[in-house]
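Starting off, we have a lone chain in the form predicted on its own, written out as structure tokens.
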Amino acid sequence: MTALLNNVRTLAIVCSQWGDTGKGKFVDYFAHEWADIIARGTGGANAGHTIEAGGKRLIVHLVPSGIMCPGKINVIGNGVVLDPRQLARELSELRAGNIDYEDRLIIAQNAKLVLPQHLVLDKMRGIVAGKGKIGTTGRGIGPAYAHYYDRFGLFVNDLLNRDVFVDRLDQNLAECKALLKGYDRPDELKKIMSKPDLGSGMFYSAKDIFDRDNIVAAYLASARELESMVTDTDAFLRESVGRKNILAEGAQGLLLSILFGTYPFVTSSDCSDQGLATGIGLRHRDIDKTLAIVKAFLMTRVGEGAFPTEMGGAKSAFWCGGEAERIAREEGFSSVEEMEVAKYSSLKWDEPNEFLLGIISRLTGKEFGATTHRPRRPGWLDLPLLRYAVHVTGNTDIILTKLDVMGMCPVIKVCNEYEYIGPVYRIGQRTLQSGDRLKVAIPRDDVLKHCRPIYREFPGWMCDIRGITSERDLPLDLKALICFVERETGTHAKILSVGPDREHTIFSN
């Protein structure tokens, strides 16, 4: 690690795929071994980072992943959209786990507020959109960002000034009520507002849609717990550049970036290292090094959108898009994971049915959303998408994660290019026609849904690699696969993750 971070004072950890690649583990790793400050700058409670260390397992949504490391300062930056009620729940869980955060967690005064109406809008839009839904988490992230850009959003600092908060809340509620009345779905609206994450009806008013007084009371109560943490984090981090080791924690992944992702099935923030720098109050040039995480040789996607290498194709998308949850509920299981364990844990890795192979991969890799618990859609590693990510960001130093998951699979497939099989499609000065080959993905759903993956097949290594601590001791078949990915994408695998714990980490030569 010393050689990798030579002369580095600000390090960014981001994802080059659709998220869920293991950022939490490596933020925790570098927080424990190297960083003084850990700062998160994008997304909101739609992100879930899982940390496993010392026999403890922690899932955080808003709190930075360095919180398990004593003595380290954790920052929620200005680019985060923050639901104070969710943060209060996380702080309660930290206290229950005897994880001390006093004087170690600070919150940007200019972070954006997520309010009950944002959750309502998010959920209602999903219902209205029907088959055209994006597949959001329903946590109010998109509407909160949209209101900020529309110039009637609220900031965390507004909670410190009651009159300001009430005045701006009234303006925001007026805009939201006008939109919701236009949907003209009062019964569905009442049902949405009866859900636990909306206070089981406490924010609902039959007369006026929202009970403004209850919103004010609940949010100002949260503010009393958080007010000692609210400060000018932008200034704090600017003053720390070059003096302290700063670890910038990314959320989601580049392919979900509002600027660079597979539009329209993206999140509402810029998940690149550029967006991350802005979201913690720094310039992109302040970042000395970026490590981009790539999950291999299984990759996953949550929600809607084209996924060329998905195991099981449309059947998998339908299953993970709600069908599995419906069946689990009807059959009395508490979750899709519980159902899949009961029904499919006896399957073998030589399973010829790719849909079932995807279930094996999901169960082995524990690929269920840390935030939503939805089953993640599994697929083979997609190099055209990785090449696109590298071309956009220039991030060639990567971390390969979850290398242990596919170890017992006898044949590993890697998509090296696409064949376009759709209608004639113009994109700028280029015209795609059926039969064209693509080495670099075009991140538009209109194109990706017509891309047939062309695979290279490799033998699996057929052993457990979690106990291996040196690159030279890795199976030859695994090393050959890693070299293939590096050569084909122009990347360098600086770190190899062979398991979920900190010690399951190998630094490459």
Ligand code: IMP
Contents of the next structure:
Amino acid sequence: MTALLNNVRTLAIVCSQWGDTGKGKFVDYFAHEWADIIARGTGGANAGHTIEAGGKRLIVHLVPSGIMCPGKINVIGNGVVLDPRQLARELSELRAGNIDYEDRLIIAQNAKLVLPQHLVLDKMRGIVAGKGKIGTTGRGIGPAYAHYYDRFGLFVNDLLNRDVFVDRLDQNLAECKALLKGYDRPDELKKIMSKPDLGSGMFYSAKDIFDRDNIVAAYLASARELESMVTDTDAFLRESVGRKNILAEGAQGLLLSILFGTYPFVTSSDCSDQGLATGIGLRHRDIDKTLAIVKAFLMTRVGEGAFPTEMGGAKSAFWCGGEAERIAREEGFSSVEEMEVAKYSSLKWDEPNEFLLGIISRLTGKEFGATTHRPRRPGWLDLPLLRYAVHVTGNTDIILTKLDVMGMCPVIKVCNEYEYIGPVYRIGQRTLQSGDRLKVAIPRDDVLKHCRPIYREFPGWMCDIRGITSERDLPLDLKALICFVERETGTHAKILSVGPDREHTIFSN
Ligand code: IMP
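To complete the pair, please output the form predicted together with this ligand; the form predicted on its own was given just before.
To see the whole picture, the full complex is given below, headed by that same chain.
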């Protein structure tokens, strides 16, 4: 680690895929071993991080992952969309776990507020969008960012000034009501607003859609818990650059970035290291090193959108997009995970049906959302997408995670290029025609959904690698695969993660 972080004072950890790649483990690792400050700068409660330390296990959505490390400062930066009620819940869990956060957690005064109307708009869009459904986490992320960019959003700081808050809230609610009236689904609206994350109906008004007074009361009450932490975190971080070890904690992944991702099936923040820097009040050049996480050799995606290498293709997308949840509910299981464990645990790794192989992979990798509990869509590692991520970010130092998951899979497929099989598609001065080969993905859903993966097949290494502590001792078949990925994408695997725990980490030479 010392060699890797030589002369590094600000380190960013981001994901080069569609998120859920195991960032949490490495943020936690560097938070313990290296950082003085851990700062989040993008996304909101759509993220879910499971952190474990000292025998305690906690899922955080807004609180940075360094909160379990005594003495470290944790920052929620300006680029985060923050729901104060959600944060208040997380803080009460910290208190219940005797995790002291006083004086160690600070919140950007210019972070953006997520309010009940944002959750409502997000969930309503999910219902009325039909084919264009994104499959969001329903945490109000898109509407909160959209309102900010449309200049009628609210800041965390507004909570410190009651009159300003009420005034801006009224303005915002007026816009939201106008939008919601257009949906013309009063029953759906009422149903959504009766859900627990929307106060089980407390924010609903049959006459006005929103009960403004209840929103004011609830948000000002949560604000009282947070107000001592609200400050100018941008200035704090600017002053800390070069003097303290700053760990910038990414959320989601590059392929979900609003700027660089597989639009429109993306989130609404820029998940790149550049977006992360801005979201904590720094410049991109303040980041001395970025480590980009790549999950291999199983890749996953949650929500809608093309996924060329998905195991089981459309069947898997349908299953993970709601069908599994429906069946689990109908059959009395408490979650899809519980149902899949009950029904599919006995499947073998030489299973010829790729949809089922996907389920084995998901169960082995515990690939279920920490925020929504949705089953993640499983697929083979996609190098055209990784090449694209490397091209746009220049991030060639990577951390390969979850290498242990496919350990018993006899054949590992890696997609090395695509064949485009679709209508003639013009992209700038380039014209794509059926039969064209693509080595670098074009991150547009209109293109990706017509890309057929062309695979290279490799023999699996067929053993448990969790106990291995040195690169030298890794199975030859796995080493060959890693070399192939590095060579094909111009990356360098600096760290290999061979299991979930901190000791399952190998620093490469
Ligand atoms: P939103 O961020 O809730 O608006 O969701 C937009 C898209 O990003 C959906 O496809 C989500 O499944 C996906 N997404 C959001 N957060 C995460 C995450 O933390 N991991 C993986 N996918 C995510």
